[in-house]
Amino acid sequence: MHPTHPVLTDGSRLIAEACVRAGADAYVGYPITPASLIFFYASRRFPIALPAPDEITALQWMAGLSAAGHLPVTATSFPGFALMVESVNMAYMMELPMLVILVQRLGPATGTATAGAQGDLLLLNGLISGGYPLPVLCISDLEDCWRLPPIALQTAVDLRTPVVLLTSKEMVMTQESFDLARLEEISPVRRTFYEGPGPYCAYDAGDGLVPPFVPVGDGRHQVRLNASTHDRCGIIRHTSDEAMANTRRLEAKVETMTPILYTLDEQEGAETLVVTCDITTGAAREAVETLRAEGVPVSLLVARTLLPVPTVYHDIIGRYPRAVIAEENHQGQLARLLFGRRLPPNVRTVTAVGRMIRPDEIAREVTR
């Protein structure tokens, strides 16, 4: 018999925990609810935990702690993310590693901070001006709380960008009974620097996507980094061909090397797949094994990465006669994401706003 650890925990204690084993090593805050327990966390176990005065200052601050070559995390609800914004495209546009956090509550607005909700997902999708792709995760249950940080921090490593980690507020803050003997071991992010000849150009990509890091203050390199339209080392060249190239590179390297993270539990003989992401997960779990038990084959798919949509989700959904979408919004923004406003006639579905979704409605869908 294996060992078991069981605790009370939130979603919050192990996402902290996790990037700091990770190797995030900075945490720059303000706190805002149902995020607030995050940064707490975040301030007794990062090396540097810095609580910024406002929301724009927090992502300017973590633009300058990337730059010298840190790792940095914050994490934040939609009234402080429309705040960082413009920060966030700067940081993209720069191409400067870090982690957002983004726990959603109930909107529009200021909305209900203790509400829980899944309606961000639209925003991030048009987030960065021009149409760009943002590499956005999502957590589907406590593993995920543990499993997905080191994966974003290595995604923002890797591709030299912002990452949004997605979750909500019953994720984050609500106490559930969890056996720590679960959870593996963290590795920390692997990171390569810059250490060939000079000059050096910060964004030369060479043959590859994303071009070698050199932090600021190196004292071997001359690091221009801009956030205006540039060319290979950084310098202003408004459209030119190769200012347009490098600009290009940003779409091409996220679209191609974004991890696809989901789930797929089939059942043989089954004609509706559930999909379903985030906090709606434990619901959609619970109503595939109601059916099952009670003959009606069902297949669920988990959805972890959101943006940019894989393709893969589009041809297993295709496979099925019957697709159930189920999440916590008013408009279904999964459904729009991979369908558009118009969708097909064998997708449905189960939405709830201001509360979360029961089993039983996901089920009563699937048999309708």
Contents of the next structure:
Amino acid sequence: MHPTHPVLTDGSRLIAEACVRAGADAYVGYPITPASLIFFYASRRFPIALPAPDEITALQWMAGLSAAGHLPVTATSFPGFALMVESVNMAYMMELPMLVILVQRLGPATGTATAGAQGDLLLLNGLISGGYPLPVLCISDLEDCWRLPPIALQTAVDLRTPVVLLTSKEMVMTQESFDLARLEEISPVRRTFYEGPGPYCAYDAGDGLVPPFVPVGDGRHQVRLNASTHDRCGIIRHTSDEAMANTRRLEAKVETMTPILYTLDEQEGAETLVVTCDITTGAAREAVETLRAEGVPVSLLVARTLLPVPTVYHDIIGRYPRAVIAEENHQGQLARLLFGRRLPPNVRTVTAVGRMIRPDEIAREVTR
Amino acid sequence: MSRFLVKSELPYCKGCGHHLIVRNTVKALEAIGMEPLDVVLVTDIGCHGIVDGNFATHTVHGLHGRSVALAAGIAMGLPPEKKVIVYIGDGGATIGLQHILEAARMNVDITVVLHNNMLYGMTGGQPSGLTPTGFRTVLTPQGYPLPHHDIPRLVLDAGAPFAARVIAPGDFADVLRQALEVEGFSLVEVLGICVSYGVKMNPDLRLKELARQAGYEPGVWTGPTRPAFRPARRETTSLLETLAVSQRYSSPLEGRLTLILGGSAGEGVQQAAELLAQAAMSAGLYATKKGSYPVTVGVGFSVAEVVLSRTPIFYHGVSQPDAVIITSADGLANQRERIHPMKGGILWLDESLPVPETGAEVRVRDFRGRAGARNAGLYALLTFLRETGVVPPEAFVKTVQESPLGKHVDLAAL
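Moving on from the form predicted alone, please list the structure of the form predicted in complex with its partner chain.
Once more the chain from above appears, this time first in line as the rest of the complex follows.
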């Protein structure tokens, strides 16, 4: 089939455009390779685009904009994200929707800015002090660059929380021929502010898990936001029952309301399931196609929701005698996330550092 | 009780100057006739920050030292009729000094009330960047050895239109009123001595005398006025327009071809490879272009990996290239490890370069001499197409002509 609107594009362009079409109205950026391309596009496209003097400021401005009713986005890589961590915790505790796009590159520390990696997953698992889960969605191809930002933004709004959209250098910088006609229209995220009679308490979720939102500055209701332990009205508390219940609610809402996104391409008779995410998805798809062409049945699970880890992944993996988890890091972080440090004997990993995993490496492990 | 408060009993130590700051803030707000819900009070960690629950305004309680940046975000997101006030301590001002200077430089519409009680009160009396020389703290019982920051002077230097310093005992509501009426950044530093740790360690010290000795002179200073920074919403256009590549040619390629173009940074390697990918698309192929280069700009190697295929490409890495095209010594040095094990394929090499060991067929050509360093990559790719026909050379020439590069390069003439 011939493409109907072929373009040569990188993922950064699609991500920036998708965010704006989904209703994100403010981008706060600080340049860092390999996220700078998103910053470049965002500066052209977002209704409000602000260059921040550092990544701590970037997250604080985003929190302020979010508190005032905007829907902010930033993109960064590990060194910048490290500076954002306390502020992401703040936004999580204040329950402020925002999107942080984390473009992974080779670490540790500054590492190699221009080399891709998938090394930040375990950092994200445990990012929130106390072990509270942060929604993390992961882009696996160009279509995801279009499809996932609106879902991530809707999740941020629906759950009143920061959401991390995880990706990596080659996903957002490599140019690929792509058919824009394959992209579905994006509708702006559905968002309503509380307009009831009050009294309004910024953290009173009623019978639900997510409190209604009112921006600060509202002329009818007083809004109290708080990054410290607080009661349902946002007043600082030590460890009162009400305050601790409020904190526990943060976990409950993310655990139960984060969308579970994955693709399962199963083949009848397959003994092995390949599990992957992010840029390694391309190599996995190619390996699976090659194996199937050679008469080797194999299935493929592409994980898009990474955190909180959907339990369905264990269910799916459990149906197969063997699983091969492919990811671009040294430790096998996705594998550790799923099974801990001691992998079951029927689970193997294919890993690489400083380069992309090749399809033949995955195929070899499947047939080993 | 003021309409700006919901309870008048403040959560501070007896005798703490923070009481006065709240009373004077409320008095100033009443003087300018604002309504509580037109005001956002942003506080952070420190004794000053536990006052949120007393205020009838909106309140936002953030991270230690980050309140100015948080407030800047709020102010940039609200209409100008809303007033954003920041309460910050001397410790917070130390850790968040850059936020204060940036807000002043940008002239964000906030009023910062700096509670300078000379030390970190909440954590046990440690010295801050605003602790004056000689002031005794639990960590410096012989006296703090370093000079303090002069925050009003710093913010004025950064471009703030208004800064002031007052000494806590007394009525300074009018100074706060002036600060609140500034459209843009204003800062008022209020001096006091922490009654729990400062007075205990410095029992004979009086605030006015301390201020005089330290050079903490009270005063009101103004800088040049300018419009407050408010990001305007812009109308923008889609990033997806004018991108389409139409198919006008055909390619004989049946399967897949992987190609490496290696050259030097600043010599248009990435752009040339991108144009090749577009030309291939115009010939009905799928294409990817991946860049690899050091963090330096304009120095070192620049390598592009191109995959051309009749079928969709999922994996765009290149492990065993079919073609390697090297235009400079940087490119050769970077790709030597990949060229050496090649058992097939073709290596196109600029004639200025030594021929490396390889199992590939080697074709030495004059890229740099013919086209110059800046266009060596373009010309090398044209040569590759002329010799292989993978994509019609005229497709590449046309793509280059229609690109911004077309005005500067006459590829067809080469």
